[in-house]
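One chain comes next, on its own, written out as structure tokens in the form predicted on its own.
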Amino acid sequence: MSLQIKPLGQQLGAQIVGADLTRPLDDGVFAQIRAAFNQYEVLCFRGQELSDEDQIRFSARFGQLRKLKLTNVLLDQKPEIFVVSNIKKEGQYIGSYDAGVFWHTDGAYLPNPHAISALRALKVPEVDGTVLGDTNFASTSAAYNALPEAMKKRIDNLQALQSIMHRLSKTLESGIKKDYTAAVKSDPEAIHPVVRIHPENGKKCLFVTEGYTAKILGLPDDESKDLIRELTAHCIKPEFTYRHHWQQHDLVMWDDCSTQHKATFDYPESAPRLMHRTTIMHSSAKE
């Protein structure tokens, strides 16, 4: 099998073309792959008319894959699978419906983050043959390497409290009601490096969103809140983003320790969104 591999943005995101993902690969080809998701932090699979079972399998060649507890968003009896969604059932969103709103990066929350995410489209927005609701890509490794000097030094060893009660504040105060209790009570926030080494590649990445980071530890808050501020701006300045323009079939994964994430929400809830989503977790991680 050969694979061309097509750069997508300025400093992160490529296309693979020339894998089946329906298909087991051979280790040569995965090697590819693997090292292409090192380089570029964002891969794409375009066409990829896959089923679950083709995403689990594929997805679990990266590592352990993380069974999340938000159980009223995962697929009946493929707990592997984390759906996303605006679609309605009875009267109730068949998945997370605003998954995204902020930048953020999975799992930051977690005493181990999630690893790599993988996102397949089964139903892209459509308003008037146009297809909306695309995702920005913020490369957190390129954005740390541009800092000036005296600012890595300011931050090389400070830490940051990440929770999911400032996303869920952050969210009810954008007007969105959702219920996070599930996870509030098992793993509601932990402590990180402001920039964390990545542990299989050892690339320094700045792990500051607007998402989760709650707090800077160390600092006054207003220093605390203006460093944030100041590091998420920067994080996803153009020159470190690549936007990706979703098609149907589409598989796009992401490494969650160098890059972040947002999804725009430009489409009206008539136009039906269905993603499924496996996370992959880091090989020190324990379920």
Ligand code: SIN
The other form holds:
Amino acid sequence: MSLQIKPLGQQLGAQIVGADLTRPLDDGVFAQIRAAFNQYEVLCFRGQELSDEDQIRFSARFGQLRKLKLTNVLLDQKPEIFVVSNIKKEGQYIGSYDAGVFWHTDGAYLPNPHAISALRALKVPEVDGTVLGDTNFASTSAAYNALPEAMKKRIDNLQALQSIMHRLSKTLESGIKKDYTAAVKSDPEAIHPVVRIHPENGKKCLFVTEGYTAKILGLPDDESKDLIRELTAHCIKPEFTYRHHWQQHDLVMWDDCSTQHKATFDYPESAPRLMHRTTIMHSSAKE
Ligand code: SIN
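Moving on from the form predicted on its own, kindly provide the form predicted in complex with the named molecule as a structure.
Let's see the whole complex now, leading with the same chain.
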């Protein structure tokens, strides 16, 4: 199998052409995909008509899958699959309907945040022939590298509180109703460095997001808020971002340490969007 790697964004994102993910990949091909993932941080595989089992098998090549505790958004019988969707069944959303409403990294508030997420498009929302519901990605490693030296020095040893309660209050402010009971009960918050060293490739990555970063420790509240605002605005500058325009049967995977992401909610409820996500843990992490 010969692969082609086509860069997508200025600093992150690449499309892998020539891989058939419905079949087990040999070690040589997988090593090329792994290396591309380290470099590009977001990979897109198009035209992959995968079953859930195919997605689980491919994802598991990257590490142990995380079994999430958010039972109301997991696929029945398959706790490895987190459902992202605006579809309702018997009056209830079948999955998480507001995932990605703010810039965030998945699982930031956990003691061991997720390593990788892989999202497969089963249904893309279409209005008058136009597909909506893009996902934006930002490279937190490119953003860190581009900071002035004085800012790097200022933040290199700082720590921040990453909190589901922060996300909850932002969600309520924006008028979305959401049941966070399970998340709040299990692991509501964790303290992490503002500059994370990627456990697998050693990249320095900014770990401050609109969605989850509640406070930078050791700073007065005003200063903490200003610094969070400054760093999050820096991360999502156009030169560090890539906007993914979905096609049905895309599988897009991203590095949850060296990127953050945000979904675009520009489609009506009458346009169904259905995505299945698998979540991979760092090799050093515990459940
Ligand atoms: C997510 O934030 O995990 C989902 C992103 C999306 O639905 O585009």
